[in-house]
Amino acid sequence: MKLDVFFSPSQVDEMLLREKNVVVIDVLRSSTTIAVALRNGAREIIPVGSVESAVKVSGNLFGDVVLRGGERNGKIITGFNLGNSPKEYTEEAVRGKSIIYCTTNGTAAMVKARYAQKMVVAGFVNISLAVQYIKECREDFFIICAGKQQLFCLEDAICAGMIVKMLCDDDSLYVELNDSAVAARALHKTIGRNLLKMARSSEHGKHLMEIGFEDDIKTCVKIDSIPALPLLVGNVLKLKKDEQKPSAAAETKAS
C-alpha cells in the first residue's frame, strides 16, 4: 500500500485523481460537520465548489427538502439554511434533507476529487473509521489535505499525520510513504499530542475563536467522537452503509 499525502489540493490535478482512492480532510470544520449531518439523518450532502454552484444545484432540487449550508470565511453565506457549525446540523434540523454544502476549503478538496474510485472525508471525529476503511480496500490512498486558502494548514497535516501512523502502526501492511507523508507523520509525533491547544493555535483556530467558534474547535478535535464516515456515491456523499443511523421511528418499534 502507498500511501501520497498532498498538504493543500492545489498539489494534486483533478486528472491525477481520476479513478484513484481518496481521503480528504478538512479538521477545521467541513469533515466534522458533514460527518455530524450523515449522522444526523441527513439524506445526503452535496459538495458544491462555489456559490453559484450551490444555487444552480438548488434550483432543480425540491425547495422543502433541500438546504443550502456552508461559509465563506467562517461566517454563513447569505440566503444559506445554515453555515458551517456542527451544533447547527441537529437531527431536527437535517433528517431527510438533502444538504447542498459550499466551504471556503473543505469542498474545494471535494470538488476535485469527484473523479475518484472511492472518495471518503476523515477528520480527528472518524479518524478510526477512516483507518478501518483504508485497511479494508489495501489499496493505494492519496490523503488531501484541504488546507487554508490553497495553503498548508497544520490541523489537517497532523491528522493526516495520524492517519499515516496508524496504518503504519500495523504489521500486517507494508506502508510506502511519499516525504509529504513521512512529514506529516513526524508533525503529528511532535506537535500532535495536545490536539485542542495545537488546533487553538493554529491559524485557523485563532481564526475560528476570533469569530465565536471556540466550542466547534474542542468538537473537531475529539477523537472518534462521531461514527460517520462520509463516502462518495456518484456525485454526493452517503453515510457509509453499515454506520447508518436508524430512524425515530424505527428505534422505538425495535424498543
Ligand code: MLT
Given for the second form:
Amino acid sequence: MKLDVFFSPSQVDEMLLREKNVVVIDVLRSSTTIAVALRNGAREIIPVGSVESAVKVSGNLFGDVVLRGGERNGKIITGFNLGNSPKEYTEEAVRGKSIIYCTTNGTAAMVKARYAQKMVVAGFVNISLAVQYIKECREDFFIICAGKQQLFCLEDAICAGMIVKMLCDDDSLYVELNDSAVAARALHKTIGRNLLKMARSSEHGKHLMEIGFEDDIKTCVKIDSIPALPLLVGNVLKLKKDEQKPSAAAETKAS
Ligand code: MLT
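Could the form predicted together with D-malate (MLT) be given as well, to go with the form predicted alone?
The complete assembly is shown below, putting the previous chain first.
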C-alpha cells in the first residue's frame, strides 16, 4: 500500500481526493472532540466549512435534535451550543444529537475530503483504531494533516508519523511512503517520545494554554483513550456500529 502524507490541506486538490482513501488528522482538538462526541452517543457530526453554512444547515431544527459545535481561535462561536473542548461533549449533552460542526482547521480539511472514497478522522486518542482500519482496507491512503491556517503544525505531523510507523512495523504489509511520510515518521521518532511536552510546546498548544484549555492538551495526547473511529458516511461522520457505546442506562440495565 502507498501512504502519502500531506502536512496541510492546501497541498492537495479537492478533486484529487475524490475516490481516494483519506485519514484526516487534527489532534488539537477536532479529531479528539469528534471521537468523544460519537463515543458519547452523538448521532452524527456534520462538518461544515463556515459559520454561515452551520447556521443555514441547522435552520429551524436548531436546538432540540441539532446542536452547533465548534470554535474560532479556540473559543466557542457566538450562537453555538458547544465550543471545541472535548469536555463539553458529554453523554448528557450529545446523546442522540446531530452536531453541526465548524472549526478553524479541522472541518476545513474534512470538507475538502468530503468526496473521498473512504474517510476517517484520527488523532492520538483513537490511533490504533485508525491503523487497524487502514490495515483492513489494505488500499492506498492519503493522510491529511489539518495543520494551522493551512500551514504545518507539529502535533498533526507527529500523529501522522506515528500512524506511518505503526503500519511500517507490520511485517505483513508492504508500505510505500512519499517523502512527507518519511519525514513525519522521522519527526515522530525524534520528538514524539513525550507527546504532552511536544503538544504543549506547539504553536496551537501554547495558544490553547493562553486561553485556558491546558487540560484539553492532556486529553488530546492520551493514546487510544477514546475507542471511537469517526467514519464518513455520505456527508456526515458517524461511528462504526461495532464501536457504538451503549447508553449509561442500557449499561446499568445489562449489569
Ligand atoms: C482546529 O480546527 O484546528 C481546532 O479545532 C482548533 C481548536 O480546537 O482550538
